[in-house]
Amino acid sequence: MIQEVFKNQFGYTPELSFQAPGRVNLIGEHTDYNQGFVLPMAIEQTTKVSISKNNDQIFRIFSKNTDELVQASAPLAEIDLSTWAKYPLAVIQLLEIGDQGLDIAISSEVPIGAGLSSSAALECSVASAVNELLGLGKTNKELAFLCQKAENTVIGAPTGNMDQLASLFAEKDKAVFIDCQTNDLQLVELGFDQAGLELMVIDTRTSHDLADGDYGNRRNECFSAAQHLGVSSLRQMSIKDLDGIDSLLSEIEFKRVRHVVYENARVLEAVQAINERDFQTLGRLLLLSHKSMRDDFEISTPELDEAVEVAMNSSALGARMTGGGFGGSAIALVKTENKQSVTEAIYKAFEAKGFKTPDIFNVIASAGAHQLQEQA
């Protein structure tokens, strides 16, 4: 337990503990920073944090995963961006807690670099814990935007706020439908279990880093296209608006716009399909989303394409890459009785192609960030 990790490292019992989940995005990729629609769900894999105040004007942050203790003086000035501790430290810096020192122990089950938002799980668990410990009184939405700002301005990863909103607001057995223009949230009952369906994650174990150039390039291409089209964001564009605009854009910009516009429409269709328990349509939308990310947004990889193709050829209802792209994970919606055969087919195909052995596991829509009960 995380409390034991804390006690072993710091020699006393923590004041409180929190956990926040990673997430799988069902559909709606690269639409969040274009003020569009997304449909993520939290997963069972979480990041757990135990925390206490100290009187030493020092932040001591220990990771069970790396068995490493990172220290920084309070109040925070410069942050070392070469260490994993940049995420909790960036959040603490923006919470503006002055010279109050903290002891923090962290343990995470969220795979790193798999497109399952390990960074948001870390940020949201720390932000929630500090907020509760110091009585800062911030709402979950305020924490979500603060964590996004930490990624954008401190760490330099130009992400939207989908991951943090999902990590903080998710509920068991539900997806979080987010309008990224208004930041309105709606919980959508999934019903996978009752329908005899499971959501598989195929972690290709090809890592990605959203702070490097490719993700930012896609964002810039979308913003440039919006500027050329005279709209505040690509959210303003509908499918019928695509006719005739190719003369106003470069070929690359047009492809990026086409993905975002159709992807927003797919998210709305997916919510309707889930509400109607039409999982065949949901599966079709997942596959269309993947093809769009492969061909128009150009963020897939051979491993992700192989995972999706093999899953579809092995009876999956739908499959797509998930997350920012350039590596990471794919998801597949499968009937429970077909799970094993789909899994075996993907392992076999990856081996034949000489790819790394993927990590394949099921995910269940789970609860968002919350405080953990202390040990008795």
Contents of the next structure:
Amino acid sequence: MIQEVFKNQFGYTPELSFQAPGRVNLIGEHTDYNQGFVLPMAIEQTTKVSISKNNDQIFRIFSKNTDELVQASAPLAEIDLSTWAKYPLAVIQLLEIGDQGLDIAISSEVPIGAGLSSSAALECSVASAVNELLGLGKTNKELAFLCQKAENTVIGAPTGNMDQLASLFAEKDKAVFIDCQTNDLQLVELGFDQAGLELMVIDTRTSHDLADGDYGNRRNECFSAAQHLGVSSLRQMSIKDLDGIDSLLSEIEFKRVRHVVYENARVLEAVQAINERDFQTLGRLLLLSHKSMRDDFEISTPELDEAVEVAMNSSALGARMTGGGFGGSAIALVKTENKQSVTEAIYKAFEAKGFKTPDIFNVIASAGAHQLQEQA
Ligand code: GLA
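Right, the form predicted on its own is done; let's see the coordinates for the form predicted together with ligand GLA.
Next comes the full complex, and the chain you just saw is listed first.
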């Protein structure tokens, strides 16, 4: 219980508690910052936060995961970017709460660096909790953009806004279809359970840091391609527009554009397939998405490719890497009765290749950020 963690650390009962989930993205990768379409869902694993005001003009932030207390004086001047506390502190800084001190306890179940948006879960749980505690009156969309800004401007990871919107707006059993041009959201009932399907995550346990340059390079390639094409974003491009544009772009830029354009089309097809309960088609789209990320966007890794290939060879309907890439996790859509055999096949294949033992677990579409009931 997060309230207990808070009480043990600070010696009194917190004023309120929130939780926010991590996410997997079903399809629509590297499309968010290109104003395109994405289809993430929240997972059961969440970050929980208990919080209270203090009168000491100080932020005391305790993490149960690292058993560490980080302190900073209010108002915040510079943020130390070397610890996990940079995420809550960056959010607090942008919420502009001046010299109001806070005591915060945090505990997270979202695996870190696995491409499951542990940082968005942390940002969104803290942002929601502070917003409620201090009555700041910000909407969830405002909080999502603020958390994205914290990533971009304070942390230095030039991400889009998919993860934060998913963490704040998701609902149980539903995916969140987001048009990143208008930021309109629609919930899509998944129906995996009723169809006897499960979504597995294969965390390859290989590193994934969105601030380390590769992610930003892809983003820059997309932006420069859009500039060469004379469009405000790659969202303006359709599949038929791809004909004849290769002369305007470098070979690399053309491949990046091709990925984004087809990926946007695949998201729309995926939403339709889910609505029609056509999970064979959904599976096919997941695999096409993976191939596009492997060959055109070039963000996959040997571990992710292996996870996808083995899942497909052992009866998955579809599989793909999920998230920013360069490591992290793959997802596989499997019939419940085949879950065990797919899992075993992946463990075996990873061992044979000398890869790190992956973490394999299934995820269910879960609720977005919300306040936790008071402790009984
Ligand atoms: C990371 C970013 C998102 C998105 C994905 C790739 O998760 O945080 O904004 O760009 O990568 O789809």
